[in-house]
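Starting off, we have a lone chain in the form predicted on its own, written out as structure tokens.
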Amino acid sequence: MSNDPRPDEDFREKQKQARVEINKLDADRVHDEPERIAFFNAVYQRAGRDAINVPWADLHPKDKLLDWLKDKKGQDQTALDIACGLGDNAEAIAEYGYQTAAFDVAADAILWAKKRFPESLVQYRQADLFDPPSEWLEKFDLVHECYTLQALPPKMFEKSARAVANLVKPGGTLLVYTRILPEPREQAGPPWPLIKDQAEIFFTLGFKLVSEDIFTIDRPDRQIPHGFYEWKKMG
């Protein structure tokens, strides 16, 4: 496990803080996918290896992950976190007995996460969602995703969701972390929460649904609607 202290109020308030300058790197774009690319990167170089300047840093697993985790311990089975930022979560899988791998497209943030857990078994790399290694596409029983789909603009939503599901082999578990809105509105993003219907997409991918968890997470000035979803690939 990490050294680092899990987050308190005055951390969170420190990071919405630096927020305001990281949106400043994020402001006018196309949100095509090499900006979205770029500003990743950007994100990690700045940030100092300060984690306060890492808006979705938690420098903790999460919650619901944990929970999920209690009852399904891996058992040598293979997964795979998505876009994992700093590693928590991917340490955590690992620690249920999953043969764990996790990537994420920023470099910075990949040395971060080595350095942050040195004797990790988590094998960590540099790659993109979007052009996976081939021996990764439906490999993995357990693919975790927390936060990459909302942070692509809708207009990647399809390709985003198609590429997450591509790396879960027949049989296997796919988790979606994400907020969401109760129902349809105009966003200006980044992020972008998904409406119900976007969260179903996996319906059209060959999943079937096996649970679904809406819940809030309350902050001083707000309260954030999520959902965490169990999806099974059939075949």
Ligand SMILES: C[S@@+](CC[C@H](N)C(=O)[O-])C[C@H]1O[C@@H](n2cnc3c(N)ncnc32)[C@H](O)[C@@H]1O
Given for the second form:
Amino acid sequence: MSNDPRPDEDFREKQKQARVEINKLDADRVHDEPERIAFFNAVYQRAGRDAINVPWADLHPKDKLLDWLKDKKGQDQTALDIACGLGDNAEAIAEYGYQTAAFDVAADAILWAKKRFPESLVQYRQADLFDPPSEWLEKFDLVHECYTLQALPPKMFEKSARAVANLVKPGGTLLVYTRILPEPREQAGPPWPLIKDQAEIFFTLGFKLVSEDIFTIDRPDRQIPHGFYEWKKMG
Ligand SMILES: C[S@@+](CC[C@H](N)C(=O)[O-])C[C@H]1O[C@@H](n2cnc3c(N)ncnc32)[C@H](O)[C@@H]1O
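Okay, that was the form predicted on its own. Show me the form predicted together with this ligand next.
Now the complete complex, all chains and molecules, led by this one.
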């Protein structure tokens, strides 16, 4: 696990201020696939290795993931963290015994994660969710994605969900951690929190829902609805 302190209110406030500049990178964009990739590359490049400049950086694994892992140690099992960002979730998965790979499309995110965790057991690499190494297809006992589906434009949602689903071994587990919208409404985005029907797309991709945890993350100025879903791939 990282030695970075958990973000406090001061960190969150600075992160919020930095977001104003980051939003400018994203303003008036078309939100197609190459533009999203360019946006993420730009965020990590201009961050200067300061996580305040990465709006989604928590510098700590998600508590829901840690709770899940406590009962599901991964001896002899393989895991993949999709779009791993700065690596905290991937590190937690590896610490619980999974042979863990993690990737992100942004090369700078991967370099940064490797620098933060020099002794890591995680196999980090730069890769694109939409063009993953062929040996990864249906390979992993556990696939985890956090804030990736919601970070990609709604018009790419089905394609994104399929790409995530394709990495899970038949009989394997998929964990999805995402913001949700309790009621459908127009969304400016990014991010684009998932509405109920979207969150349930994995039914149509051959998965069974094992558990669904709906909760809020509380910030001083707002409450952010979230879902943490465990899916099992049938077959
Ligand atoms: C909102 S961030 C979440 C990062 C990390 N999962 C976390 O929770 O901190 C979304 C991540 O998706 C990555 N990403 C975007 N498009 C991608 C793609 N096509 N393939 C792989 N990663 C991608 C971005 O570089 C970024 O790190």
